[in-house]
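Just the one chain here, laid out as structure tokens, in the form predicted alone.
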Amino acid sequence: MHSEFILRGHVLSYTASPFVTETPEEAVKVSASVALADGRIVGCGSFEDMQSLLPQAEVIDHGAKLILAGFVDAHVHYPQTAMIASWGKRLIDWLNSYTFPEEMRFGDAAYAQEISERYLDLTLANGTTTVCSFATIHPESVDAFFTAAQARGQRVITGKTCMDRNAPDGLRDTAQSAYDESKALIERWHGVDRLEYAITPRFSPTSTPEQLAAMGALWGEHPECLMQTHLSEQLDEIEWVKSLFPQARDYLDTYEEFGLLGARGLYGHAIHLEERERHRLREYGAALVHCPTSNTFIGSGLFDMAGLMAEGQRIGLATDTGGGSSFSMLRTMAAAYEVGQLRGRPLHAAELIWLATQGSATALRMEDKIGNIAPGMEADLVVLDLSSTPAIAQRSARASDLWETVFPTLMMGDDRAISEVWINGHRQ
């Protein structure tokens, strides 16, 4: 079995952030090849350079296809696979509707593994490489999704999600048990192959001051672990954070008061942040998800990309399934786009493609590992075909340079412009 390929196509890869150089172009390199071998990426430039590094190699030939790193979806709830696209309710009452009823199911260890193989076949179609996860508060069902991304090889992170009040009976555990289950958890998971553990309190309402500090005492005991919730959302929601923590400054402030303030931190949405929570996201270096599709279609709000990125903000986008109204990257970014539209400042297609590859990476510490298409990278690629439907064809035919090539299908593409997926190096 061949372990060493050169695919050619348009190679593009980042040499520095499209958000702080001149122009967002001149942040990426364009190759005509990429060569693999032994699941990483050895390098990238001319076919021939890449011949002469591997001359055994099995060459595949994309023509005039876009060759990309994975895409990188930052924040996703894996269990709310079935349950995406439910109608007409804004946050609270969508959880209490929706998604706790669902997530109820995730103690059967058999639901939990059809429902994390469904969620990874659909992500893959898709063009998902990695994806960093909300669990249920079972360990069920982050054994059945780690299980799952294990046998594909994939690059995942997951973790037992901890709630224990403001949720239905049987979707509660203690704080005691939260910090047992999500330390046995750690043990067993954090690390191996290619999987991490992110130590995961849903967010402030469904959790005690308790719970937060054992999540905490858990996250200072394990450092190297990631940990994910949510901040600012919606409106209704900051208020009943108030509500719960009448002393806390602000809803970041519930966090930081029980130690789950950090460099390793993934804030989901972070729509309507004060100024005191930006001053304190940045000097810790903590990372800021973007869920534009989620964000429009509960009513949440526009998140503030250029504000947040001219500030220094380590930021990434994700879908967020099922909140989120789509399993696509390409259909997040054009949503992405639209917001941006909205708030006078429209993206590049170079910023779009680096926040679903290389801005997510960063946002989960991964930027030394995927993200990007560069020598001693993990080999998880994409291939773009940029005229995968009769409308996107026309209009990418009359393009006259890459950028304008490439984005009608970040507008309108679908899982159709994926002509390919490669994961750790294998073709799927």
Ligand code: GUN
Contents of the next structure:
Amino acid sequence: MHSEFILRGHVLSYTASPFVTETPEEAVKVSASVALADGRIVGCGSFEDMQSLLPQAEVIDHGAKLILAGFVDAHVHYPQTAMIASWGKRLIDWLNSYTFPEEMRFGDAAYAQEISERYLDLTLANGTTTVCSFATIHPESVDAFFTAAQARGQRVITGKTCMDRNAPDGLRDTAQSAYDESKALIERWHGVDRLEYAITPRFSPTSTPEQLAAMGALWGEHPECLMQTHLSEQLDEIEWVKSLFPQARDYLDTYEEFGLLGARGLYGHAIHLEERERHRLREYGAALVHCPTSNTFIGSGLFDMAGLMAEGQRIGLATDTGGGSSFSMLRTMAAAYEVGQLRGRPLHAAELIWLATQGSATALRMEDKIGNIAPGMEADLVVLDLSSTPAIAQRSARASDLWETVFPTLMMGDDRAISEVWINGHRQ
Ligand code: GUN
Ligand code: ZN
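Switch over from the form predicted alone to the form predicted together with ligand GUN, please.
So here's everything in the complex, that chain up top.
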């Protein structure tokens, strides 16, 4: 079987962040082909140059299609797959009415396995090659997800979602059992193949100070792990946090005080931030994860992309399935554009694609492995058809440059635009 390939098309890679270059376009390099060998990218450039690198490679010609790094979804809840698009509630009622009853089912290993497979099928069909997911309180939900991803050769991150208060019977652990079970899962899974464990306290309203302290202690013992949680998503939630933690200076302080603020920390949503919180997040180089379809669907608010980028925050992009209303990172880029417009800063196509690939990889501290097309990177790729529907095709036909050709697919594209996906050098 071949393990060397040359893909021809419009290969898009980044030489810098388009948020820091003078113009977004100049952060991008477009090549005529990319060469893959043994699951890695060995180069991108002219077809002739790639052929002299890999003379035996199988050549696949994608014509006018766009070849990108696979999409990286930096904050999802795979257990919410079957209850995505649940109507009419805001965050706390939405959790109690829809989310917790569904998450209760994941103590059943067979159900966890079924939804893990379904979720990974759906995301793959949408060109997403890496996800960072919350699991449920049940260790079985972590085992099921890692097992399914491992069989597909995927780089994924997940962790047992710890909660010891303000959650129903059957969906609570304790400070001690959360520590013990998370530790056992780290030992079983972290660093196995392409799998990484994230220490996962759900958010401060569902953890006692004792549990947050236990999670902080565990992170201190395992600084190689990511830590993921939620931060300042809705105003009601923030008020609730203040009443539960009267001593805290702000929401972030409920994490900071217990050792849960760090460079490998991922803070989902981060919409309604105070000055001190922004300063501390920046100081630590912690990652904020923007979840635009969720923020509009649950009615949470408008993320300050321009302001946060300008102050040098580390920012990823995510669907937040199933608070988010889509599995698609294309739809998520469209929503990020719309939120940007509502805040007076339209994001460029080069910025949107960067957020969905390298931005998210940078948030996950995996930018040396995934999220870009460059020698040595793992060969996770997506091939986009830029005229996948009549509506998109007729608009792209009018375009006068690459970015105008790409933008209609970002705004109107769905799984029909995903022509091909590669994971670890294997065509799916
Ligand atoms: N905050 C705490 N848990 C959740 C969740 O599952 N989804 C969202 N959107 N926010 C949360
Ligand atoms: Zn979330």
